[in-house]
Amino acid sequence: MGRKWREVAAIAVAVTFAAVSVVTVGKRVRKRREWGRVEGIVRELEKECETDVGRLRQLADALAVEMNAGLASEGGSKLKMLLTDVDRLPDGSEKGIYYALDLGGTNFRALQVHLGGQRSSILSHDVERQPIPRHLMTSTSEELFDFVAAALKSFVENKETCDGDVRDSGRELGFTFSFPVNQTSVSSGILIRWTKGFAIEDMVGKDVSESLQLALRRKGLDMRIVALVNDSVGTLALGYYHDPDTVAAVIFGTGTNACYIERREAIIKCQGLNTSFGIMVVNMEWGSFWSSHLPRTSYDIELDLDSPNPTEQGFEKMISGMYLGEIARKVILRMAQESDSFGVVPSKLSTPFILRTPMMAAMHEDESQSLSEVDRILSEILEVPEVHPRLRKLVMKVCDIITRRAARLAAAGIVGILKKIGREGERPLGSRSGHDTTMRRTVVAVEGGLYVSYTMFREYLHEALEEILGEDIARHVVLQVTEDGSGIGAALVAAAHSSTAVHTR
């Protein structure tokens, strides 16, 4: 009987422990599935955001079509490329004190810079920052731009004090107001709309130079707006000051821009226009060109839907620092969903725009041995808590994908511009045939945080320059950082344009 039961019992523990092993090598089966599943999304990415030479080509080819055609009628290109009437840049010979009002959101600066009458010879330029009250965003022209006055003179009396050379008249201003604008002459220009949280009914449709004239005046101070620029005209002008073989300028931060120097012939859309060098700076505000060799994926569709601007600004939304942290986000929050390996979906990785671009360069460019940096942010941001180090190395694979499409994508913008302008080794497109093809230096202006600041960014971006353009060319391309041209580029352009500017050229 003894012997029956041990028998039995015998029998009972290898069912149990078969069981035991079923049950475990089920969860290893599911376990490698959901492995499957998370490393299959990322192979997926991958191969959608694949931007292999021939396809950039194909874009740098694409951009220069669209600006070509954006220069011969209005409205027949998705590049607006804008005439911004800025037709000489500071060549050297500009000489005194001048100042600058940059205002773009929801700080503005005032800035006095002194010009020494020599190429790359500012001998000094002071900044003085303020914030807008939250109110005056919403309220009136009149209110705003009294408030901006007011501080603008504040601060131009305490340094004209300090100076010792206070004066009465005589000042020059450039205003850098990096909303969208109607240019209608180098010193003025309509505001079509504001962005970045301002709501100011009464200023739009109206000259906001004119409006910033008359608030000076209210407060008794005489200055005279000689130049209303962007970003990205500002950085051109700072970019030629210190190097006359600068062309272009491009601005990669929360947002991207880019503008060059035209040939006034090439400007068909301006027959007749009078310019007093015969170059004119264009505005191409590139962050809304589109192709269809863009290397689109559902993550860029989802956010392009959930965005204030569907279909607009499909440029941007793929290479700038706005876009880049919030794309990463909605592929990470799919791979939580399609497996158990981040735990429960956290709330967190639902938020929108959570995960900033700064953030997801912190993970891409964490080279402690157990990516202790990945796994803070999945933490402490995203409240993923305990993420397996496999998973956080799937993690900085998503945002190296991410980040190499994008500056990939930006080097094949520079192309672009390079092409139209004859740059990049080939006759200009629109050009006659007998144009000269003599590869010169050529330096891009480049100013913006995701440029500056990410490392991956833009060494992904020099390293795809010199694949589309071949390494003979791309040594004659130089990508020259440029600071503050929203401020002392504002300065410059007002002095270049100044009623006593002498010219040499």
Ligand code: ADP
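Owing to the predicted nature of the structure, the values given are computational and were not obtained by experimental measurement. Rigid core (definition): largest C-alpha set, two forms, superposition within 1.5 Å. Positions refer to the first chain, counted from 1. What changes on going to the form predicted in complex with adenosine-5'-diphosphate:
- After superposition on the rigid core, the Cα atom of residue 292 is displaced by less than 2 Å between the two forms.
- After superposing the rigid core, the Cα of residue 180 is displaced by 2 Å or more between the two forms.
- The two forms, fitted on the rigid core, differ between the two forms by less than 2 Å at the CA of residue 380.
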Contents of the next structure:
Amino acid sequence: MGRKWREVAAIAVAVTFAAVSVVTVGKRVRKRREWGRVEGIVRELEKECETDVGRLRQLADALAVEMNAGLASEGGSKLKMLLTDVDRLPDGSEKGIYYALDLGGTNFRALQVHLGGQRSSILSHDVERQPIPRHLMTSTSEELFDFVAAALKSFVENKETCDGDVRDSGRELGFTFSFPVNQTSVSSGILIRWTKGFAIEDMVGKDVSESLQLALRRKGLDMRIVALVNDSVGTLALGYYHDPDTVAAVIFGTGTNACYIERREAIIKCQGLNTSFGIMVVNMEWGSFWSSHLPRTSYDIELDLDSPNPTEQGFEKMISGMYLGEIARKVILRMAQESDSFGVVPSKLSTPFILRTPMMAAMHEDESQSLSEVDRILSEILEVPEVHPRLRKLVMKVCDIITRRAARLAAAGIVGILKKIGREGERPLGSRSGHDTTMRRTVVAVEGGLYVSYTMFREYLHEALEEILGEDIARHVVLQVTEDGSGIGAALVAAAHSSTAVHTR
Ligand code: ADP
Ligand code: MG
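Can I have the other form now, the form predicted in complex with adenosine-5'-diphosphate, not the form predicted on its own?
Complete assembly follows, chain above in first position.
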């Protein structure tokens, strides 16, 4: 090769090299920009989900104010503050065998409870748990209740045959039905509306107990419904049965709700209300709590608009197990749409509710060095191809932000109740006279898969409680998990209100 050709070749190599470098640098710049964009989305989310202690205190105050408004007049607040007609809680004197049915979320449970006649003396209890087939959640009331009645019948028959105690009559049932109900007596009530993805139109405005009683009759099961409660009331009943310092109960499961023990005089909307013991359990239906202090993001707005009950259950949609995974999915989808860090956006990632909260929890709590669980769930559930470890970390951060916000809002809710009843170290809102400000031991019964199984949720909630209340006061507040409380508690309420109950005194 002549000298000239050698020079040309050298120039050509240099040009190619420069071109490759430009492409590589270009790619790197683009990658960095893309990365900046996904990071920006997470940063923005974090900012919008901010729940500093000042905001949490405002929320607790707002909840206490709404509680008073809801007690003052019907429709006075988004908080329904429903009267449950439960005016006595099980004190330990209850004795005998009672049944319960717990319906109101992902699973339903049939239970038999044997009470021994002393506080904390549940001699035995058996539970059978079944998932509710999805199609029944939007079918007809007859189909839903026939299914439930058939399952209860087979449970009862198996149990009684096993125990050699087959009865023809005299069975009594506490029915836990965890949707907003206008109670017409302790054992009956009218469904106000559905929540948590249920939508059976023919049931709204009808008596829930009557529908179940008819289904039981159709199935040939002799059983009388003695109590109709929701899960929080059942949980409160079991909490109180074990520990009379229990003042309230909170549910963190598929949905969220709370109830507490109220003094009769404080229920202004029902002047002259007759209760045997001067108290009534009030079902707050706190899932519908709303305040401008709630940190709302564009994802929350979208989730609400796409839901079957827009503008309703605002608090629940930020807190409960049904929604946390879905909020996370929406954020991850935006990250994938606004950058190509995830490759082509997989169709699974666009499927609503495909990322369930237990999966989100598994990503959040992944302790492996390479975040292999995050990788597995991204690929198996969302069909996202293997992504850079840095991106897995960001996905984990998204789960953290959403769950932390949920848990801290939940804690503010609990403090709101304590404020209302004067158990957070100050004078109760709405009370005129001076009050005993010494802090008494205060127990809040808690139930629900989100609280029990999602460690990070639980820890963030406890941390926020301590932040809001301060260490000295938080020390007196005990959150007590009551396993299967909503079901066992319904049997206890049935026993406490049963006319045929055998009481030990
Ligand atoms: P419900 O009676 O309302 O169906 P449960 O108390 O059984 O609710 O709780 C079930 C809900 O709890 C699930 O829908 C899910 O959202 C949440 N959950 C259950 N297990 C976990 C988990 N390991 N991590 C996070 N959330 C969970
Ligand atoms: Mg439940």
